[in-house]
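Let's start with one chain on its own, the form predicted on its own, as structure tokens.
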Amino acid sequence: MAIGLAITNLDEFTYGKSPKPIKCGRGVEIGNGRVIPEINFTLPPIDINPETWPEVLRQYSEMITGICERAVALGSSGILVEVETLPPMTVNPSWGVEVSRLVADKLDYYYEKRQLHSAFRLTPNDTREHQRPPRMRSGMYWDGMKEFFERSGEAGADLISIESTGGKEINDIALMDADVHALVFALGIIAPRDMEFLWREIVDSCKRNNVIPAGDSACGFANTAMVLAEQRMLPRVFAALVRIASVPRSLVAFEQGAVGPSKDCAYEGPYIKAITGSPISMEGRTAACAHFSSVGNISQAVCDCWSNESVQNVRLLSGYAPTVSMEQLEYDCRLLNVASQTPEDGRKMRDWLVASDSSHDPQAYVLRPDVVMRISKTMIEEDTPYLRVRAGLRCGLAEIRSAISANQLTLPVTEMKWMDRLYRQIDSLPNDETEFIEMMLPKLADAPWIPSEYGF
């Protein structure tokens, strides 16, 4: 069924502020007119194995320690805490557990004892695709899974997410290719029915357990392209595609009962905060540690958590990495406040974020808050996954095209020869979603994946 967009106006579309704001954690309000910071972090590599255990819980105690002692020197009114559990957490959930329950527990002492407000997201990550061809509704990798979603409230947990990846074997395919049927069945035909399968059983989990569904990735999707484009093995244009073509899978999992703040490597974040009004959390600049980006500031201007991206444990030249991310993260959502506190200002803050990056790559300008809202728009005026990844790309072409005839974006010649390939295949993409199911099954017989995983 068709919906509407929750925010209709460009000028209420902006940080720190969502028409569906939520309340967690100890005293934390996300999306109630500040933005929130939001540090994320993980070991330096380490072999996890019941010998170097103590070891493990050693490092997330001193950085959960370095971070909440930073954010109290800062006097920070409120900080989320993420912990993206490794391989091994989630395979073994019981070692996800006690790592969770460390980090909880930490926060708790620091609220009574400190007064810090704070809010804890658990991210298991997902093994399914450890096993090839994965399988995504069976096997032990799903089982461990299973575990750690029932397991989330006694980890402490207040709120839960994943960067799933069901769809990514195809997804892959695509990204090598620069194909966009593929693309778009990997994305608007099996990512969808994998998302709607996973978050029902996660928001299920989560009502047993007073833990807070908040929302998914296409990390493993969107941002594997975004990488590919930064090294030149993929074009540009076609990464901001693809950035497209990822929200309505995203959105699945909303319609299932995530009520966010959505992952903050979820850069269609915009998106989802258009057309649900729940709050999001983004990375960008201060994600460097982790990967290279062009979209540094505008990923700032709606966001609600601003984060860091997981930063390993090591040793800078002030501190650890994780409490030296606290601080930039806890200086940047200042600024942002700061200029928030008449209309106006903010913005203009949130303009001049924008106008910073949309004209230098076709990934940041369909982050434009104006551009999102038209392509929103278009996309939810269709009724399926399919429909709307078909929508959204035909719509977010277009708007490459007239900012390029506009000389709002800027594009060299290797990247404007993409552009009339990426139309033809667009154009023969069919009305009928039966009939392109049919249309790629025997193009993907020998792809390394179970349509029976799917559905199928």
Contents of the next structure:
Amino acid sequence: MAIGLAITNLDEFTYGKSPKPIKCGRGVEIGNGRVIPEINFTLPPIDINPETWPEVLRQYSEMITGICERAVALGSSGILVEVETLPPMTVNPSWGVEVSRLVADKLDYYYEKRQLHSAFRLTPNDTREHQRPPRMRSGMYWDGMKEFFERSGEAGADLISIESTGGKEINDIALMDADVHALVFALGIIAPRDMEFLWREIVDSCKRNNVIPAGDSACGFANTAMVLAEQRMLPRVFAALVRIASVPRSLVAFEQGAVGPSKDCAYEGPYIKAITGSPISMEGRTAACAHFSSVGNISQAVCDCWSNESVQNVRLLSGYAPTVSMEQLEYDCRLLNVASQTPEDGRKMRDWLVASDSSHDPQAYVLRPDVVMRISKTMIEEDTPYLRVRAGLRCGLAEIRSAISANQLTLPVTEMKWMDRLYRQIDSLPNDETEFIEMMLPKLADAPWIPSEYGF
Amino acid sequence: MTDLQPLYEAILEGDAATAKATVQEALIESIDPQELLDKFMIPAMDEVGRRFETNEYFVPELLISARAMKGALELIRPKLADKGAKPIAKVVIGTVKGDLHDIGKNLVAAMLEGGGFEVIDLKVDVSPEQFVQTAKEQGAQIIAMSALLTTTMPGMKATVDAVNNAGLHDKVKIMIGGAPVTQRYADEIGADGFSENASAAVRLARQLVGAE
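For the form predicted together with the partner chain instead of the form predicted on its own, what are the coordinates?
Following is the full complex, with the preceding chain placed first.
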């Protein structure tokens, strides 16, 4: 059954405010009028093993202490801290729990002693793809993930997220060939099936452990396309369409009970916010420490948390990099929050963020709030992820075409030929999902995936 | 006599059917397969690489050309073998231990195949021992490693060390690549070369085995 948009008025589609704000952690409110910084950090190159484990813990302690000290020094009104574990910490959940607990204990300390408000997002890895082809619903990797979810309360998490990878094995093929049919099969058929399975498990586990199920990210799908486009390996217009195609898949987490804030690297977040009303975390120019992107400002336009993606614990002139990131995020949020003290100024700030990026790249253009609302509306008029992906792609390509015609978007000459190629592929997607599946299964017979893991 | 220019154009445009049909016609007419390879097929792939490096082509175009090349190559390979011709070199390729990212590695593998190398793909999460053992068993001349994560880069050094410890480094050249990898890192760990992209990897491989 078709649903409506949670945000129907463009003036109300802005940063810091969402229809369904959440309270979490140590006095933090997200989406209730203020943008808060979300800080993420990781280790410099190091082999993680029992011998290096004490050094791993020392580095995490150093990073979170530096972050909290800087947040206190700047008088931050609240921070969201994310630990995205490294794969060995999910394969061996006791390691992941130990690192997380260390971070949570520090946050408790700074809340009690220094009145720093904070919440803690724990993001275990989706390690199922460690086995090729991946087994999605059984085996040692899935067992490790389930154990970690179940121990998230013990680990001190307030929120849990994941960058899940179901369907990535076909998506990778689709990206390499710019094959829209394979892309739609990955993001419209099998990824949503896995999301439904995975997020039912996560939400159930969260209920048992009093943790908030926050949301997923299509990082392995759409961010891979974005990075490949940045490296001039893929047309940017195709990467923009991959982003749109990832929306119905990420939406499944919310249909299963996730409430936000969605993951920072889920650049599909604005669509999730428009459709569900849940708060979102976003990253952009402050994530330049992690990767290049062409959406550095526009990604901030409707965010509720503002993130740095991740930064390694390396020494800079003013301190360690996570501490530096904390400062940058805090100042960005201050500016946004001062601007939004009057709605007109808040909208002006949003519109400047949008205008500064949207004409340069189709990936930025499809994050324009008005475009997001139109494409989202078209998608949710359909009932299934497949039909939503198809509708989103059609609408998205039409939006990009119109923008080029109206000189609102420039596209390099080398990409113009791709507009027609992509149109032909999208136009040939059948109305009937069963027909599409029957068409695709033989084509993917030799692909590195196990159909039964997705219910085929 | 068959006009062979369409073979060049077909590989350049990724038209596998035309590439294979042209090769088949040429073979029926007893045209030297080495001539097909040297004068039309490899130059076409070189042009594909050039267009990729100058941003005229994207990866999908590069891959479709590589597939057309592979299809045509499969037709002439038995003939080349009959004449005693060998691939430029054997390359053992893989993503290092702990790392599952294989897009870049797959591109390099496809381009190396298209460039006339025999490629033994060990896929992802490859241990130093696997690289060394396969290189020994297959008599490879090159080990090519990829890593996307800074946390898995040490796997490259471990593999270089394993190659040295096995006394293989005088027979096998080591090339590395991946987003966080640099020439400086290659120099630090004792690798023989670093490549920034798939097309340059083919040139590097040729240089390493003295084929260019």
